[in-house]
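First, one chain by itself in structure tokens, the form predicted alone.
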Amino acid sequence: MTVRFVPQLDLAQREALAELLLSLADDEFVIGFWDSEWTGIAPMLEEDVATSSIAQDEIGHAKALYEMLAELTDDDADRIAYGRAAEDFRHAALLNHARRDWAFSVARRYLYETADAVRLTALAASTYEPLAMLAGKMRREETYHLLHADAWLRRLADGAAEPRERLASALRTLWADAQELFAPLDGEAALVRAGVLREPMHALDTEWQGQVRRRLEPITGELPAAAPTADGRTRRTDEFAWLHGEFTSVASSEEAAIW
């Protein structure tokens, strides 16, 4: 498919694109920081290295998205990342939870990476060329993240009874919140009409569920019906408020400083 750059976006499309970019960037930023917490305490040395590398990739993707958003809105990428209150973040509810145990982090990582793969495939076909090009680059790097998550999903699912049940319990706990990666966005219809977004978010959710249910239900049993909700990107938790305090602590110690 030929990607076409959209030279002019009307106000509604620009605002909707800004909302899309913010949600994507916040997803990558927050999961990157949660997973970085495993550095030094992962189950084995190679996982210290692997998880740290994955977390670094995610934060790098967030940086690129924040910079694209800043250019679109005449803002500053560092201010967007570190200068907002916790309630102003727009990451999906899946990312509100603390890391908990390794099985919980594997479950979340698998749910996130499979959903992100569907989302990035759609964005790589965007008519907004900067986003399509970035999504294509991210897809190549995220492929390895998904392979890593899938390998650990298999390892825990095929292991002893306790790790398998920990994994199954985490997947069941996170299932509804995982749908919020496809929560509807303000102005989404304008993006679909312009081709900036290939399909509505609910269509991407349906595509994703069709893929992952076949993989997960032999582990979890039948998963309940679930769908994205209107507040799926505005619900915040005390656990995220704690993380927000951690990753903004340096920037907030001296506002307007140049680092």
The other form holds:
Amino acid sequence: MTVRFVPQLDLAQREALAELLLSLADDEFVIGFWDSEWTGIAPMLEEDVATSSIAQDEIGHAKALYEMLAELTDDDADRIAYGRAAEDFRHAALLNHARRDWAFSVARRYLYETADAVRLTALAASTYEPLAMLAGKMRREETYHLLHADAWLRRLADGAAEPRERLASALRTLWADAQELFAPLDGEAALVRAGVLREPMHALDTEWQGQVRRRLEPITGELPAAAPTADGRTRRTDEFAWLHGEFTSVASSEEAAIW
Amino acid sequence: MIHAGNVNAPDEELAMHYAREFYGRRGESHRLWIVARDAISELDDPDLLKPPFDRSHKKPGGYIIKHKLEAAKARAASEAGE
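Return the structure block for the form predicted in complex with the partner chain; the form predicted alone was the one displayed.
Full assembly next; the chain just shown is listed first.
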């Protein structure tokens, strides 16, 4: 993609910034769509509304990020969101899995929200001011999402044997793929040099693991050593291909339509 | 303070989340007070809330001041004109 001129950034930095924005936007977009799969079938009516609303919040964050990216690359936010093939998405492998049962979705939301909090804190200190401001705004809403995910983590962990085991099993299943929220970006070194990214992704991963291991290991037992990998944002699954077919189905039904 | 509505929730923490989503997700609330049902004292005795006497003198509509107001305005205008 071609990128616009941004005063304080050189071309390599702008391309890296575009890659960063795409990864952030795709994470929010895809988790929003997975969680919206609970609409109508969540465990109780109130939770149905809450989960659906949180999923919409994530789509709202994705919209703001896609718009920032579109501005930078002279593109269109809707085209980026709905006009790409499944293999062109850059969300973390954590978001390749279907929603499965409630404990699985709670486990994923908890892993995602805690990692996102670390990431947003770093981005709120970015030298790229529009991103720093947006990250600060997102963090105000994500704080509440994290409280909600945390409330459910405790309910399941402190509940009967079955919910606790379902939760523990989901956390163990997702642990390795959750690291990919901090998978290295091609242009990461350029972003760190420019201060767009406060620290390298692997350092953020270490910080996050330090926080969540203490919390999760009483539930899961010892979690294996894990680290982000090079293809953490490019691996795609059949489950994601299915979701992609769902969320692009209306837009692709009449491509020339103006919505 | 108005009664926004009610939610069913297993505990106070989730009640807070659900209240926020039901009565605040569109930015329509500045503040929410969330109270468990069994902490609510109910007053529903009709003799206390709707006693069997005329209450019209306790409502602003119980006083008809239109003519008094017109007379006062006329008086003020004539005094100013002197």
